[in-house]
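Single chain ahead, written as C-alpha cells, the form predicted alone.
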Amino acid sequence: MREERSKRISVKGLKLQVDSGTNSGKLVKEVIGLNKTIDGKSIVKGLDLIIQRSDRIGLLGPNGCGKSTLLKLLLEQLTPDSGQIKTGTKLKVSYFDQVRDQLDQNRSVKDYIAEGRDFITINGKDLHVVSYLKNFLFDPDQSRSAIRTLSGGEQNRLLLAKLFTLPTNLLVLDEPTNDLDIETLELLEELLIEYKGTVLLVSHDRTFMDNVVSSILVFEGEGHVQEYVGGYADWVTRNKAELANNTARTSSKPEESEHEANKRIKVAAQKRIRDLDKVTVQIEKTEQQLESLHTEMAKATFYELSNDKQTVCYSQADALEARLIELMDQWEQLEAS
C-alpha cells in the first residue's frame, strides 16, 4: 500500500507500548441535525453522525472547508447554530501537539517523558522509561540526552512518545503529518494501528489516511458532509463507479430523490451497525470461552485427566478457534461493505 514511499522503518520485533486509557462508553458522539454557519458560509448543514468506540474517522476536504471547525464542534469548543451533540461516558481527549516551543530544550528526553521518574505507567503496568522510548527509536544514550541535542524529526517523535503516555481514549489529530519525516510518519501509523481508542484525523496524506482510518467524512460543498466506509482510495473508486452508473442510466428511468437517497443510505448504515454489533458480541463471547478453556488446559491438573477428556478439550479449542476465524471474516466483510 506504500509503493510511492521509498523508505520504510520496521518496528517488528518491538512490542509497541501505548496507553489507550480506560475504555470510553460504546457511544462516543451522536450528532443530530447539526448546523453551523460562519461569516455567511455554511460549514455544516443537517449533519447526522454516530461515532462509536474504536472508530477511526478521517476528515476529507479542501483547505478552508471547515474540517477543523467540525472537530471543534464535536469537542464542544464551538457552539452549533442548531442541532444536538450528545457525548458518551468516560471520554478522555488528547491532541497531537506539534508546537516544539513547549518543549524545555534543556530537559533530558527521559525526564520529559516520565516527569523525572524511572518508570511510567502504560495501560496500568509500570514500564521503564528507557524501554518505552525504544518503541520510538531512541537508544539509551539519546534517552539521557538533553532535548536540544535532538533533530527536528526526533523532537516530533518525542512529542508522539509523550502523547501516547497520556491515558486517553479519544485522539484528535489535526494535520499530524505536517513536517514529519518519513521515519516518524511510519511510526505514527504503527502507533495508531496499535491504539485501541477512537481516532478523529485530518490529514492531506491520503496514503496515511488509507492505512489508518475505517471511514471518512467528506466535505462535499455548501455544508454537506457525508460519511463513507473505507479510506480515500475506496471513496475515489466508489465515486468513479457511481459516475459510470449515472452516465449509463437511461433518461426514462426516474431519478431517486435526495430524500429517498438519504433515507436509503441511513437505513443501510443502521443495518450495518446492528450487524457489526451482533458479530462483535459473538467475537467477545467466543474469545472469552477460548480464553477460559486455555486457562484450564494450562493447569497442571489438566494432564491428570484421561486421554479421552484431554482430546475433548483439544477438540473444543479447535472448534472455538475456527469459529473465531469465521466471525472475524464476517466482521471484516461488514467493515469493508
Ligand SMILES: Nc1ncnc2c1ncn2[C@@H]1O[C@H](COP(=O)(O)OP(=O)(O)OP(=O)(O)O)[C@@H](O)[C@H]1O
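Predicted, not measured: the structure shown is a model, and the values here were computed from it. Rigid core here is just the name for the largest C-alpha set that superposes within 1.5 Å across the two forms. Residue numbers count along the first chain shown, from 1. Compared with the form predicted together with this ligand:
Relative to the superposed core, Y112 undergoes a C-alpha shift of no less than 2 Å between the two forms. Once both forms are overlaid on the rigid core, the distance between the two CA positions of D308 between the two forms is 2 angstroms or more. After superposition on the rigid core, the Cα of G221 moves by less than 2 Å between the two forms.
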Contents of the next structure:
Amino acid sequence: MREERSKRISVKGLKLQVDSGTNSGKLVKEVIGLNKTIDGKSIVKGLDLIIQRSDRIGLLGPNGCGKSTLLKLLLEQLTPDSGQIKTGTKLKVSYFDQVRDQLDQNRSVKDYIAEGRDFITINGKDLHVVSYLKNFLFDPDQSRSAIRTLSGGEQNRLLLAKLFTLPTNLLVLDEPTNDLDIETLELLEELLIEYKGTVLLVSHDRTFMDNVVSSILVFEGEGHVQEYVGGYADWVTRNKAELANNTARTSSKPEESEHEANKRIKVAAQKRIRDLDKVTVQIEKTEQQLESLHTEMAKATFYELSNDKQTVCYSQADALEARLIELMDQWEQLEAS
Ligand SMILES: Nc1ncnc2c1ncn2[C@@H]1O[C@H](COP(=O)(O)OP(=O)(O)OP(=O)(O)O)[C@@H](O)[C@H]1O
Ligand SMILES: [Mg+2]
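Return one more block: the form predicted together with this ligand, after the form predicted alone shown previously.
Below is the entire complex, every chain and molecule, led by the chain shown above.
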C-alpha cells in the first residue's frame, strides 16, 4: 500500500507550500510528573516529557488507552490530577480534533477556506483559493459548491486544507488519516515532512506514522507512557515479537524509484539530526536530575530520613543511572549511523 501511494505522489508533483508561521521558542512543552486517572483507570502516570521545536512525536497505543486524553492535557483543555505542564513561548497551535467540528454544510467550499475572499495568504504570498484547493484535489466546480455536496472523506480533506491555511508552529493531529483516500494521505504525508514546526500525531496508519514522526510515545499500559527515539519501525525492531512480521513486509517491497529513494534518504538524514538533538537534551536532563539527587543524598540531613525514604532515593538514583546508560547507547548508535 505504501509503495502504491508513493508512486501516485511522484506522478502528481507537488508545489504546495505549508505555512509554518513564525518559529516558536525552542521549548514547546515541558511535562513533569503528569498524572491523570479517568473513572478509576490510570491514563498517564508520572509522565516526564520534553517537547522541543521541530520535534515530531507520534502517539501509539490501542483504542481507549488515552492518546486523545494526553493531547488534550498537553493543550491544557483537560486538567491533570497532578503534575506540571510548562508551555513555551510564541506557540501557534492548530488542533485537528478526532471529534471534528461540524462544518457549516450550506457554506461553499471556497468561502470556508478563504473566509469569503478570493485569495488566501500562505508564507506572505497570495494564492487564489481555487488554485489552492486544486492542490487538495478539489476541482474548480467543487470549490464553488456547497460543502453538503462533498462525501465524508472529501469533507475530511477539506478540514485538512483549512488547517494548512492557518499560520501555525504546533500541529496537533488526532487521527487525521481516517477516511482519507490514498492520494490525500500521500499529500498530507508530504506536507508534514516539509512542515518546519512541531508535530504531535495520532494515527493508526503505521506507515504514515513512520514516515512523519521521529520519536514515539508508547502507551504501555496502566498509565505507563514511554518515549522511544525513532519511528514506529524502530520500535517494532526493538519488540522482537513483531520482528518477523516486519521483515516479511519489508521483503515484499517492490523496487523504489529514484525520487522515492531520494525522499527516503532526505527524511532519514533529517530524522537522524533531530534524534541526536533530542537524545542530547534527554541526556542533559537526566544528568541534571541525577546530580541534584546526589546533592540531596550527600547532605547530612539525608541520613535523618527514614530507611524507606532513603531506599526510594537509592532506587531513583539507580533508575536514572540505568536511563543515562541507555541514552548514551542510543546516542552512540545514532552518531555511528
Ligand atoms: N469525556 C470522557 N468521559 C469519560 N471517559 C472518558 C472521556 N474521554 C475519554 N474517556 C475515557 O478515557 C480513556 C481514554 O480515552 P481516549 O479517548 O483518550 O483514548 P484514545 O487512546 O484516544 O482512543 P482511540 O484510539 O479510540 O481514539 C477511555 O477509557 C475513555 O473511555
Ligand atoms: Mg483518540
